[in-house]
Amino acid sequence: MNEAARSFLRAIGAPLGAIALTMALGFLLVASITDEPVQAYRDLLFANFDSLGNFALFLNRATPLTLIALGVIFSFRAGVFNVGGEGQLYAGAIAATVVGVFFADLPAVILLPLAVAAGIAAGAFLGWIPGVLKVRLAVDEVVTTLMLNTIVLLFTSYLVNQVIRDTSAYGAVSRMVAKSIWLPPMPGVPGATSGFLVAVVLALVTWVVLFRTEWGAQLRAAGINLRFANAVGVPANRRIISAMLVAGGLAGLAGALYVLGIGHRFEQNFSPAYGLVGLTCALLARIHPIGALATALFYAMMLNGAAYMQISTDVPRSLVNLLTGLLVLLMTARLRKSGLRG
């Protein structure tokens, strides 16, 4: 077995093992709450596949989680603890909306790539700021990304309430983007955005870039030991900044694809903490892109399944928060080597 195969097995082995143990412990907890534990678990895990409509919602939920997780992987591999996915997501969504609303008269062949590019650029800019501050001024990236999250959420709230609000609709929502640039549904799954296919392709591209290119090797070297990377001639500072640009761009793309493929407008509270959950997906996958795709699918299944479970049984959907917390604990825990011989 070659090194690539072993790396792939390690990437998926840990998440699958932790998921199996979490599900087993969770079933015992569900059994103590309800007289229908099998039905509850059946809805939690499999109701997403009961109909094409449910399956479409499942794929739509997994799309932004996958893209944000991939962005986090780029930044983490470069040694940057990027927690700005939520702000980058909102920046991408609002940028794509503004382009789609104010330039609606442009031909779709121009407007669609322009809206997507605007979303990517807005997210990338939000990633570039903490990257530059970290490299040039040694400013802690956790502080800057968290502050930027707040700034972007407040700014987009102002835009959707004052500048691009649809006054004929209820709530803080923007005007609809031009229908000519709505993403087509996934073939065979009406209601599912084709953006999920983009996320799958980008997961594979991320693996190739990180582990099969010189740029990716330099980025990973910068993340492992910055001083050593600089000493051997790796442009580590530039790699850190570029990693944050890619990370923000992927989160911005997630926002743009949500607007163009799902919501078709900007909604003030469209994200159920996608940024935080995407970060968790990346951590659970041990910062591996293929593992991140798997954990994003799992999280999407759990988040959607929780609603179906609560409808059919008396198990509250908040149970999923407990299960996901347990999963984080199991995935991030590492056995310490005692150094003793048995």
Contents of the next structure:
Amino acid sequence: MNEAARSFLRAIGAPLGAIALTMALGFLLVASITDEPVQAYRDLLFANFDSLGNFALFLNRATPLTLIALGVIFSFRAGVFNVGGEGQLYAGAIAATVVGVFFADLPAVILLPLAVAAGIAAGAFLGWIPGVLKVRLAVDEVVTTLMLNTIVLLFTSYLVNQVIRDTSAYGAVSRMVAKSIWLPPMPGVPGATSGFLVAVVLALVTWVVLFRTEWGAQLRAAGINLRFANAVGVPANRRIISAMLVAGGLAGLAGALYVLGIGHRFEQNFSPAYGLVGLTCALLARIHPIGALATALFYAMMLNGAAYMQISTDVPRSLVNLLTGLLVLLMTARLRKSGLRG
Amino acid sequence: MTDNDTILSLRGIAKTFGEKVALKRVDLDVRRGEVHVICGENGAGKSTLMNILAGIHQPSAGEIVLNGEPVRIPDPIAASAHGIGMVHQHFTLVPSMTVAENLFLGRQPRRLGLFSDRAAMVDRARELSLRYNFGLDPNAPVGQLSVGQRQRVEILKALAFDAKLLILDEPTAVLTPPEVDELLQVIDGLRARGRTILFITHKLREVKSVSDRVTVIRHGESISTHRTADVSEADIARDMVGRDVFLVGRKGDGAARSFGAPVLKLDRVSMTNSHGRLLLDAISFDVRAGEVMGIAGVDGNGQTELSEAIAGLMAIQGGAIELCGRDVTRASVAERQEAGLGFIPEDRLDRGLGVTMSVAENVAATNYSRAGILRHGFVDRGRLDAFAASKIKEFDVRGAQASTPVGWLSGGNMQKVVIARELERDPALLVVCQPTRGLDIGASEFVHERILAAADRGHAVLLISSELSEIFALSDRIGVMYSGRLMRVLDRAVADEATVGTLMNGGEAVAA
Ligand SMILES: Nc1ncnc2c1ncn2[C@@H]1O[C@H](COP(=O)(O)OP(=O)(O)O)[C@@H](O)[C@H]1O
Ligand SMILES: [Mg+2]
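What would you give as the form predicted together with the partner chain, now that the form predicted on its own is on the page?
Starting with the chain above, the whole complex follows.
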């Protein structure tokens, strides 16, 4: 057990060190911009916890990030470099919206599961396409997932502008989904979506599936070495496609939960590049589901904290992009080093 | 001590890479004009020592005395200035260039000190090749040469620098048996011309046949130096491993062994690649229960394809494969495993293991339900680790715990993990490919014992190896493959190395 504890410490020591170093460098930077660096940094890190309202917004940010990161973890563990999180997210959001808008008369017990299922299915379908193309025709998944992102974004833009637009509102937003299927807020935190609880549970489920089932072991074997997986009788192609179905499904669920729990409608600009940030969260967590929950919370804190910091001081919120970029740099440098050791 | 006879002495050479001690203390005297073999298991530090002589590494301690003078060898250029030439374990030739261009890469003869003089270069290359009787065409692109010919280019490259002391780092590892014989002759010829040769190997047969003296290195220390004539193979093996070694095999027993019914039947199995080239040409044979069927052949004559066809990893275009009475011609890998297939692939890192996964996950890969690792459908970590621990113990996997990434182990211990996994299913047929490639004596001994034990328990074993001594030591029958064809199947009793060697090169055997 001592051995396990030590390896756990080593595993989290590196990311914590990188975060601490990033924060220290960031502080120097902030100090060079503003007269009140302490205030700026306090806002960046702690304004999220100033009020229940801020805390709710923080959890709402973390929810889609966690779910997308979990999806990315499934696909990466199966050896698929899936960068299609954004498209899968949008597909899930639009599918849930369409169901929630057009079948508003159905009773909630039917409509809610239907909307969620539609979101999952739409995302899963978007994951399935690059998965099958990779397995059957050896088409590079980076290209297909990136292209699908563009296609889906343009397609949802068409739908929201031409088909389900709320003409009484500004901007490209759809009509509201039936109020009966809005998700309840999280107990004790009004304004925070209960979708966050779903994300937490799914992080645990992902860990169990990947590391405590034979199916997960086979999926990882396919990702680590396809020729090895084949030789030990793993149906590797099927596992890869399944992983992409799950990956897309999780990102689709992120979209559906956003619509049902936070936006209550489809907004064309609802995502500040959740797909990309979710991918970063997964990588920083070394494609580990529990770690991804932590990195998603960290990113949510930074994204929202930057806004508070910009309001109260004259530090631009884009500082946070710089900091997160720096963090990625430090973390990957660290990854290379540990890679060499192996 | 450094009299005229001694060209090179090393005194207390040590080398550490960070925390890793590659060489602890090596003393070595090399006499002018001798062939001196350095012998030791994988990882003993042979290459590191030679790289120090070649100026690639700097020693952490110790002294190098060359021709009576203490020297420093800061880089490879200094090494060649001292007359030391090295042929590396891994070739360093440019495949798209010709033999002559490779020989003089970076130091072409110049005309007017500026333009490279191609004609002079080709002439010199031809002359060199003739002088040493290497039979190389100076204008042939290196990429088109056989492995043995490429190696001769490497040797010639060192000689073109006028190396007095030639170092060959495991030159025979990549060669076929006839090529090995040719190389040994080349070395004889060089000795006759007064060159001094340091020859690295861990194969005992070569030590005996080529060398004047032999120095054994174990765990970074020089253990002993003997005149080769004074020691037996077993003596050298004992020094290498540090204990008595039993070279296992069927050879001695001579007792007629009885076999069961055929477990594997191949009927005119054929395979073509996407360009229509025939990789397997109507191969038919049986392997019976309790029997070791050896397949000999030079690498690349269809053995890999044969093993992958039987394992279900490559599709065949003609013929049928039957395993334990079931037609598995079109069956998946998993179905064949179900029918009784165990498969030890030729490349552990490529097919045999997921190197970044733990020892436990590798050994459990095909055995989750069989070994009772699952509880209510979930992997029970305690049972997984216990299963791995029992296999680590049973198969003597050194330096491993259940959670160790399997890629951290040495080659021999990785191979033990593969074998442990495949034997767990108690397969009726065990297909074993190049099982001791890259393993040291101790590990090879262990692997051979396991293979024979499997046959004794009534498993059918198909052993595919390009190592003739292995085939002869273990097999009850020997098939020889050449160019995708199964040339002949011989009973062990009537097979001899000459016949099999001829067949391996495509020649018709004269003897039966
Ligand atoms: N560049 C290096 N860095 C770290 N360790 C090394 C390096 N080169 C060799 N070693 C280690 O030194 C030991 C001896 O290696 P080597 O000289 O290649 O053995 P041999 O040639 O006898 O098989 C091995 O344990 C190997 O892992
Ligand atoms: Mg070596």
